[in-house]
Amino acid sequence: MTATSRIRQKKTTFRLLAPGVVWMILFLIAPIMMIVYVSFWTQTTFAINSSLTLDSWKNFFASEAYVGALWTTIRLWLIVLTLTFVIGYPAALYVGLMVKSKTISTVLLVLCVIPFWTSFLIRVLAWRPMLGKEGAINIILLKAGIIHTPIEVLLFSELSVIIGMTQIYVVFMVGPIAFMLGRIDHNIIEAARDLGAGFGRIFWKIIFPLSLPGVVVGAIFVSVMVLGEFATSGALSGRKVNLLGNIIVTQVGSLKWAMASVVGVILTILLGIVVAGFLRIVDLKREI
């Protein structure tokens, strides 16, 4: 290759390339950067100002109930992601691997999407008919004589924001799973078989770790919607339970840039954690 070919090759790179940057600079880098300097700004009561101070940092970490929702989100983001892994990898092993016919398999897909088909709003507070005190849940229990009184804790409360956000996101963690079971070559499990291995064996050896990287892409995606949460534990536990994202809209809502900033990076830095923690258990360049 000539210098003036390469040369030439190098500005068609930079043409391609440019637009995306760009882009990635004016909608992602830039905004990131300015949540980062308006954490720093004096906040008071009344009004805020940009001169640089690590006032609202301190607020956040010396106040119990911010280090509460941090720590509230954290943990209610761990169990949603492990309800929905144990209810999501059934359900997509069965999709993507049990079922033989490619048809009945994405009418099985689209079934799990239909409840998107509507508002989100919608679907959240859908369960507070389902599981309040007079709900059908407790009017089924009543009924069918395993309980005599009504459960109070369904609703209002962590577990109804725990029921109502693995109900909503756990078909993001069946859809990435299926598509890579759905990749799986039958004969290698067929090979396998023959060899005299039994479910258990070819699954460990086999399905799940071909399987994850659709696990990683699922974790990835239902992690990020967690962690953001803001409006199912407002519907759901009647503002007893207190995550980030509901602080960034109590503080939006008063004026307070700094602490709904500070908030912001914090959740930001969280996300990066989780996000890149994720993508060291699998290469999915190379996998996908």
Second form
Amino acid sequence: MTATSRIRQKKTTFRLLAPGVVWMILFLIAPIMMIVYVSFWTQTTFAINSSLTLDSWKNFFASEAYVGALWTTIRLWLIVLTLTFVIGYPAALYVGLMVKSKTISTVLLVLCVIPFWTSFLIRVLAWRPMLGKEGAINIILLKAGIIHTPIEVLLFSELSVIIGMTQIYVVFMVGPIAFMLGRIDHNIIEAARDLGAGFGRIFWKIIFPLSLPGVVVGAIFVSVMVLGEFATSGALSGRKVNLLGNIIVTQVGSLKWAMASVVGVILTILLGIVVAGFLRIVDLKREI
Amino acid sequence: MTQSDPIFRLEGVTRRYGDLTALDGIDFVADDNAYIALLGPSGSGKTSLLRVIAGFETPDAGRIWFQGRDITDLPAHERGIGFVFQNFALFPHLTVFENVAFGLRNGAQTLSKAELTDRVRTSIDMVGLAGLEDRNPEQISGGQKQRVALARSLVMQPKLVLLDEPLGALDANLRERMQIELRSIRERLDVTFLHVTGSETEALAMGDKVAVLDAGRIIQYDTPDTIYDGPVVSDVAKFLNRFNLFDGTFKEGVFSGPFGALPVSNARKNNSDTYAIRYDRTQVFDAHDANLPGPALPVRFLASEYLGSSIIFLFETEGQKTVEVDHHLSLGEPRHLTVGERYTLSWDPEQAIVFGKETAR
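Follow the form predicted alone with the form predicted together with its partner chain, if you could.
Below: every chain and molecule of the assembly, starting with the one above.
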């Protein structure tokens, strides 16, 4: 290759990269830099100016409510992540591996997606008549004689937020896992059986490791969505559960841009750590 | 297991898929410590038979005996029968060593670490893969994968290994080398190989015994030379791909075909009247040669195919049927033939095999 053609090739490379790079700078890098910058601005009760200060950061970590929200976010995320995995994995195992016919497994996956035909808010709010004091679950349990007074903890509690989030996000766990399980060659499982391994051994030594990339992708989906959540906790907790997302909403609502930015930066860092952590488990580039 | 028990035995094994009968009441007694080739065209039920013996599928009827024990209802992982898959089915997330060690680690038996390492290394050495233990399946070649699959089965010291078209995914060169190696590996161990193949050359070359499967039935089970010299029905002759087969009518000891009517002294029971003569026993003569060893079949020369040690001549009869003549070059230079010219084919009628709906004498 001559020097000129190498230069020409370099030019082509840059030209092809340019639109993507411009897009990312405009809509990802610049906004993030802006948020980081604003988090150091000086906030007074009714105004904000661009003289730099650490006050908002200090306020965040000095406030029990804010740090509490950070821990609540992390706790709820871990609970919902665990639940979506515990509920989603067996479902994915059935859809992706146990069902022999590809048509039926596709139909089952489409069924999982049906709730998405209604808007996100409706799906969240639909839990109210289900979980309420005079809601469907309480009525059924009362009629069946299992309980004598309605369970009040079902709605407007942390429990209702967990139930709501798990129901909404479990499908993001099922999809990627079912996809990975569907790609497993049945001969491999038969080979393992032929070598004397029972079902448990085959699951832990063959099926689960081979589905791990799906678990990681599903976990990243669920984590990213749950960590940034504010609507489900807003609608189902009766304002008892405050997540980082809820704090951002209220701070923005009262024009406290600096504090909202601080929380935004913390949330972004948290997400970065979580996603990077999951990506360390498997090398996704190799799998897909 | 007593000395007289065969390694495995099938009793009326039947397997249906809906309306399709894949295995139709198969009775089979396998020789102990032998290389058995199972030859059949695609769709003959070869793979179904292997899967039923391995326990991946249950037969609709019949019993399977292994080392004198009825294993029909035993799950696959308790049978102790090795299986080598056509696509090798290596565990993609495990190294070569761990692939081979899988059965020892996860089976019923518990071994000390030293014993396990020792057995895995012996098995890997035996198939000639020493030094590749830490590679992943994606980092080794097709032939090496085949060896890993074999080592993975053999490390369990099975008495029976089922091989499902094990050479199908390999290129021609490698296939021939693996044929020799499979045979020599088997001879070193006291184990029976049941090797399924659709290739007649592979079956004849590899098997101590060859079983021919057609439409869910074993139609012949014998040594390769007996099968080659004496196919019991015309279908076997067809699968061997070494016979010119002529349809005709066989009546009262006379076979009438494209070469005229011939008195026949001996015929084998068959569901159609067919006359078979081997490619290499068919000879080429001039169109009007009167000095023929037997019947005269008028043909037109189409083409020849040079195979190194022999030449295949292709002819066409008046009835548009292609006839092959295999001339081995050790018998001397072949005569020169002109494409499109007419010739006469003939053969010694004693070397022909006649199949008839009615048998003669």
